[in-house]
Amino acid sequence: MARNNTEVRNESHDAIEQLENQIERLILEQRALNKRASSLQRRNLRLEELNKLKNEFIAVASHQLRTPATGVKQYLGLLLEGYADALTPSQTLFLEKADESNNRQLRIIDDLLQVARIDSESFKLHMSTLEIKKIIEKVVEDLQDKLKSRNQKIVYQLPDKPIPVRGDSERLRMVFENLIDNASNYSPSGTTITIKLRPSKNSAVIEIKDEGVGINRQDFPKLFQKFSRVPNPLSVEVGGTGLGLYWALKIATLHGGGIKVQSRIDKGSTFTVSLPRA
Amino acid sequence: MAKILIVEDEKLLNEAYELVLKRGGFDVSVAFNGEEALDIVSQTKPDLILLDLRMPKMDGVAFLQKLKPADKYPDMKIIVFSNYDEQREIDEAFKYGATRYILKAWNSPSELIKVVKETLESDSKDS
């Protein structure tokens, strides 16, 4: 039955008025939006501010606690090399723990200030050509008489040819000292760091592969974490900050490149890093 | 015998350093700020000068500025000896003709000795 004028008229004014109606509504939620938006973005400003702040606070409290270990290292030092009276054994032996104690204490603080430097915008890498195994060597070096100490035996397995690679060669040291330093920590005296460096497509692949307490496989997001530390039976014995890996794979994956894991209990850990070729 | 200063406004590091070089049969001068060592480089013409950067009244980068070693005392050698590790500042030091750069704060005396020893020793300024 067809429907008179008025009916349709009355259909398509109702029709208008909730289309205005829908109109009105978006544009108050776009507005609302639109606050919202300038609201995070200013949060967002605000906390880039504190986060610098907080990395400009750590480098400023770091420098100043350097100063007094800086002094009790002198003292220590000067009592230990003889400077003053002879010691006896358990004083020597006494001074050295403190000794021990404030070079943990150092190891905090530069750990500290490289977490703070590598978090602040203005951290860059110094790029050269490098040769890897070049630097490997030199920390294994001056490793040496820890790994002595531990009776630890580290075991080259490297190409014929020389892998050159792009990269900040302090950096990449203090990338692999802390890796060889870690493999020689939480391993029991006696046992074997065997160092790999291999090719791959684009990438230099250095694998450092211990045989010590090992890694849970759960704990794995855990290790490159800022402040986290993975228990086991020797992380206390060995102290720390649990910001070494968090550094070394922030240096890596600043480099193009990025570090991996693998780990079984009780049979040992490989830390395996790659670097983009040059 | 060598002629060494200091230049450290830690007193307690001062004497400690001050200590371990006379031991370490050095002739040695001690300054607390840029301005004294100054004075004390144009009456004493150290060989080695151990300078800390971070000094009120002339702190150590101002002092290599005035200093001029490289026009004036080009056979002086420079190990700036600081707790600051940034590289602006390590850039500075060396602009302004430092020799070596050493973190001090993992220097026992005898690394000191070890230290001051090569740096005498040595040739050529590092990179």
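Numbering follows the first chain given and starts at 1. If you're wondering where the values come from, they're calculated on a predicted model, not measured in any experiment. Here the rigid core means the biggest group of C-alpha atoms that line up within 1.5 Å when the two forms are laid on top of each other. Compared with the form predicted on its own:
- The two forms, fitted on the rigid core, differ between these two forms by less than 2 Å at the CA of Asp266.
- Superposed on the core, the two forms differ at Ser39: its CA moves 2 Å or more between these two forms.
- The Cα position of Asn216 differs by less than 2 Å between these two forms after fitting on the rigid core.
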The other form holds:
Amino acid sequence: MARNNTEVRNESHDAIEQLENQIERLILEQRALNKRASSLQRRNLRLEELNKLKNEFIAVASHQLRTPATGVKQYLGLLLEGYADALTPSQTLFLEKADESNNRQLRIIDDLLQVARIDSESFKLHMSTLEIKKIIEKVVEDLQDKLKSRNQKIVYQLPDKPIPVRGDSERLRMVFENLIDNASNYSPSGTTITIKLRPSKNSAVIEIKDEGVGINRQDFPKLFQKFSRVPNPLSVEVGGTGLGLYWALKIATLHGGGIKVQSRIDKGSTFTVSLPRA
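Having seen the form predicted together with its partner chain, could you give me the form predicted on its own?
Single chain only below; no partners, no other molecules.
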């Protein structure tokens, strides 16, 4: 049976009314989303401002702390080297302990300053073409006294041909110094640290393998976080700020590379650094 005009008009009116209601709901939802987005944007700006203030505070505080700590170190050195009156054995022992504590304080301050610099917007790398093999050998040379005191040895697996990279020599030196020093700190006396350098298609790959306490796989994400320290049998003895791996990864990333880790408890760890070849 044919539908009359009144029925058609009523259906059209209902359809239009439904469409208007949908449009109104969409407008309200859009306004709510805009309001939330604006609130999130304000929060993000506030967090960025707070983060910037935090970095500035760390930089200023660390700098102000370093000046008197350096002065203390100088005076302790003068006393221990005999520039004042003769010291009794007990006085020498106390001064040596004070000097050791002062050195730890300076290392913590230096770590804080380094992170503040790396996190700042003004941080820049001074790039040049480098031979990575020479940087690693220089780091190991500087750590020889420590390695000997711990009866540890370095085994190299280095290519005959150089593998040039583009990088900041001082910053990269700090990366390898941190990784090799960690390999020593978290390994028992009498163990071996193996350093392997090899080329890949577009990168220089450096592996630093130790025979230390190892790391739980579930703790891997914590390794490169700021102020994060993974507990292990040697962590209390070693101490530290939990900043070294953070800025090591940051420097490697700024070079266009990265750091990966493989480890098993009581089986040692391997940290692998990749850097773009020149």
